[in-house]
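Next comes just one chain, in C-alpha cells: the form predicted on its own.
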Amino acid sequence: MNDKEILLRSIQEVEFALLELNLYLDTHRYDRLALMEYNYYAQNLMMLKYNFDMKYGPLMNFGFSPSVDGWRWIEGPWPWE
C-alpha cells in the first residue's frame, strides 16, 4: 500500500472504533473511560482528515475540507478512487 492507501485506511479505522464507541456511550453514558476513549479519537480523526486534505485534497466538501492554495475539490482522482 502507498502512504494515501494507509493513511485513508487510518481514517476508515479511526471512523469505526468512533462508531462503535458511539453506540457504546449511547447505553452507557456515564462511562468516563470511554468518553475519553471517544474524544481521544475523534481528535485524532480530525487531525487524520487533515492530512489527507492537505496532501491528497479534499475528502468531503460544504465546509469539512479547507481549501488553502485553491479549489481543489474538481481536482482528481477522488478519495475512493
Partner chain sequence: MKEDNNANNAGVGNVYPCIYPIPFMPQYVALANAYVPYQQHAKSFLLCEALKKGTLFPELYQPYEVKIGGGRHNE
Second form
Amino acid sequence: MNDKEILLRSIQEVEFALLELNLYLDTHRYDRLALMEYNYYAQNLMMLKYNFDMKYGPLMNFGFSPSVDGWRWIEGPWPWE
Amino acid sequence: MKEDNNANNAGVGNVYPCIYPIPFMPQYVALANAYVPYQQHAKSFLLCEALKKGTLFPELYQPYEVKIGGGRHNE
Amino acid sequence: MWVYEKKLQYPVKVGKCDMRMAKYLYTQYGGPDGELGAAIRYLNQRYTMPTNEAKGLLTDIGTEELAHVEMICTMIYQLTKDATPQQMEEAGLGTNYAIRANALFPADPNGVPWTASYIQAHSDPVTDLTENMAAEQKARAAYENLISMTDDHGMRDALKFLREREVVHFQRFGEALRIVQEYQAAKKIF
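Given the form predicted on its own above, I would also like to look at the protein as it appears in the form predicted together with the partner chain.
Full assembly next; the chain just shown is listed first.
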C-alpha cells in the first residue's frame, strides 16, 4: 500500500467505527460511553480527513472538503476504478 | 436521563412516557409479538479488526462458515 | 441533503478470473433483496415513522445501503469493464451486452429491471420494521449463497463484510421495534 492508500484505509476504519456507533446510538440515545467513543472518533476523523484533503484533493464535494491547488475533485481514480 | 429529551419522541398522542432504560429482554411479553434482545454495549474491536469483520461489536459478530459442498471446488 | 464521499465504505479487490460472479452479483444490485431495494425501502419508510429513534435509524441505514450499492456496482464493473462480447456471453451476460454493451443496469441476474414492487411501506411501525428485519435476513441469506459460489479471496472478503452488515442492521431494526413496543405499552398504562 502507498501512503495515500494507508491514509484512506485509516479513514475507512475510523469512519466505519463511527457509523457503527451512530447506528447503535440511534437506538441507545442515553449510552454515555458510546457517546464519548463517538465524539472521540469524530475528532480523530476530522484530522484524518483534513490531512487527506490537503495531500490528495477533496474527499467530499459541496464544500465539505477544501480544494487547494486547483479543482482536484474531478481527478481520478474514482472509487470504482 | 433527561425527561425533556424525550418530548416529541412518541410522535403520536399527547403522552410522552419515558421508556428508558430498555431491558435486555422485555419484562412482560405478549403473544404474537417478536422481541429482539436489546444490546448492552461494553467493548469494541480494534478499529482495523472492526472494518475487517464488518462490525465494531464483538457480541454481534456472527461470521458465516461456508457449508460443506459450498464453494466451487467442493462441488 | 446528501453529500458524496469519494471512497468506498470497504475496499473492494476482485480478481479478474471469476467473471461469472458478475452476473450473480446482480442479485444484490437490482434483485428483490438487493441493496438498491434496501436503500429505497428505508429512505422511503422514514417519513412516517412515529419515533425519532426509527426516523434516525432509517435515514442512517438507508444511507449506508447506498454505499453498499456502490460496492456491489464496483465489483460488477471491475469484473466486466474490459470484457469482450464473447467473454460477456461466456459469463452469461450476452443479453446485457446486446442491450447495453458493458454498461451496468439496476436489474437482477436474469436482467429483470429493479422495481418498486420489491419494497413496501405501511406507516404502521411494527409492520414496517418487521418487513425490514425480514429484508435483512433475506439479504444475509443471499450473501451466503454468493459466498458459496466463489473462491476469489477479495470477493469473498467484501461479501462477508456485507453479510455481517445485514446481521447488525437486523439487530438495530429489532431494537427500534422494541422501542416502538415500549411506547405502545407505556401509552396503554399512562
